[in-house]
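Below you'll find only one chain, the form predicted on its own, shown as structure tokens.
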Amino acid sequence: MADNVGVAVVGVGFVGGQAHVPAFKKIEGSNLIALCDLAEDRVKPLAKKYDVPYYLDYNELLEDEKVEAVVLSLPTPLHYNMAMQAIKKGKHVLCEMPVAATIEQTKELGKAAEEAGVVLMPNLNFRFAPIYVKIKEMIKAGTIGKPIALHFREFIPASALAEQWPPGSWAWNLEKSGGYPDFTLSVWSLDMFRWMFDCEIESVAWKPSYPKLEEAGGITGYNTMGVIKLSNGIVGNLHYGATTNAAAAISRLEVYGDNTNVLHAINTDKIILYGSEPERQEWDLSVRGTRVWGHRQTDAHFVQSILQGKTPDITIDNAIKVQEIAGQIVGSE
């Protein structure tokens, strides 16, 4: 077995540059070979900081024999072609979600990777986020008895949405993206529910709303509600929103049990248990850096899967299932 995997991070924006690059520079078994981005003013200083070369040409990067795996941190419309190019070159691929704009393309990539004998792993990093790992452990330990219902809300500031995806961006083009930003951003939590409760999402009903937000430069925001039922009987209410200001931004999961206890997971660091005692119990998780949302742990799992010749715990089938569920938002307008 090889000692390490030569990795290149392609796309060094927010997730690529601030999560994947520092993670692959540090995790065991990883050898960060190069960075790649079209914007030299963005990739050059980052390459200098981490003491690695950089490429502006993706095709040239793929010719580098030292690069055994690529991490695609790019807009969704670029995923399919760039992942397919890497697979055909015999490179392993860690791809941001959604893997492709359509289910058909995602399946094609999965088939191509299987035929090439390479790892194609979707970046469903919520499975590794410490706060959700802890919640799952508490549920398995019987803290709330049998889970019977959940509420989840994820509010992203309208200003952040406008900065990332301004009017006219690919994210609002259904053909290019597969869905609006609510589709694009819901896949991680939908997969997390499947993983956390060890079951499938049996049915879903979506009600989306897309108001124009003059206060945020005229972008189209979203408030999307979903009602789900899991195959183990759990019912849930979901609210994905990007029409609030920064002060109201939050990620909050509430899980209700049949022993009347309730668990809350708030943002990335606080867990609250409303149990039988009069006072609620609280846990503050001291997690920082690239581990917060599970990126570093995901990257480490990707590398170890390659080194050990094993199929990752997160497969292309996982991506397909949540993209199918999230994709139903588009037809619910």
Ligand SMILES: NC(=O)c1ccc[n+]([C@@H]2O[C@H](COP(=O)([O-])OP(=O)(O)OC[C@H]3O[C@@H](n4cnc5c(N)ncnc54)[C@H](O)[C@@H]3O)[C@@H](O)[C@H]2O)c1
The other form holds:
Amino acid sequence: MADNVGVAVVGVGFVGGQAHVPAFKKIEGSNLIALCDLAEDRVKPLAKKYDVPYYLDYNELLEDEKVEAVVLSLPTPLHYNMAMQAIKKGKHVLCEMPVAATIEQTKELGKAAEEAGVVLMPNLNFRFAPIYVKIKEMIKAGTIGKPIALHFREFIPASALAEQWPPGSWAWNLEKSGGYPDFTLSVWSLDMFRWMFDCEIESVAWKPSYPKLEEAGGITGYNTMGVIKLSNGIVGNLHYGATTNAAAAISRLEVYGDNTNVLHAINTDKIILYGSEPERQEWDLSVRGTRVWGHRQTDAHFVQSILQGKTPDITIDNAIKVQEIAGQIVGSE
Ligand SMILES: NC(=O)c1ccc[n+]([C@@H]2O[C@H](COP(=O)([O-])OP(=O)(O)OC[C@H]3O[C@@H](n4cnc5c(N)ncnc54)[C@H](O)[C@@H]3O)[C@@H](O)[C@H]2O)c1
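The form predicted in complex with the named molecule is what I want next, because the block you gave corresponds to the form predicted on its own; please supply it.
Starting with the chain above, the whole complex follows.
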């Protein structure tokens, strides 16, 4: 068995530059061979910081035989072609989510990877986020009895949305991206519910709205609500938002159990259990860096799956399932 995998991170913007590059530099079994980005002013300083070469041209990168795996942290509309190119060159692919703008393209990539005998893993990193791992463990241990209901809300600041994905960017282009930013950003948590409760999302009813925010420079935000029913009977209430200021940004999961206890996971670091005797218990998770949202652990799982010749726990079917659920936001206004 080889003792490392030659990895290249392609696209070193928000998630590539801040999460995947530092993670792949550190994790066991990963040999970070190169970075690749069209924007030299972005990739050059990063390559210097991490002491790795960089490519501006993806085709040239794919010719590098030392590169055994690519991490595609690129705008979603580029995933399909660039993943297909890598698969055809026999490279393993860790692909950011959504994997492609359509379910058909996502399935095609899965089939191509299977035929080529390479790993194609979607980056559904919430499964590895320590806060959700602990919540899952607590539920499994019977802390709240049988889970019966959930509330989830995830608000990113309107200013962050405006900076990252302003009107006119790919994330607002239905044809290129498969949905609006609420579609793109809901896939990780939808996958997390399937994984946490070990069941399917049986049905969903979405009500999105896209208000224009005059006070925030006239940008368009989103407030998207969903009601889900899981196959084990859990009912859930979801709210994805990007209309608030930064002070109100939050990620919060509440899970209600049939023994009357309730678990709250607040942002990435705080868990509260509402019970009786004691009425309230709190845990602070002191996780830092690229582990917080599970990126580093997901990246490590990708590398270990390749080294051990195993199918990763996160498969293309997981991506298809959540893209189908999130895709129903489109047209439900
Ligand atoms: N897993 C997560 O936590 C998470 C969070 C946010 C976004 N995402 C996903 O990650 C992907 C990228 O999102 P982002 O917010 O990081 O985007 P971004 O715009 O910040 O970064 C994309 C990078 O790709 C580069 N690029 C564009 N075309 C290229 C090409 N042909 N060759 C090489 N480089 C090219 C750009 O120059 C840019 O640096 C999207 O699919 C998004 O949905 C994942």
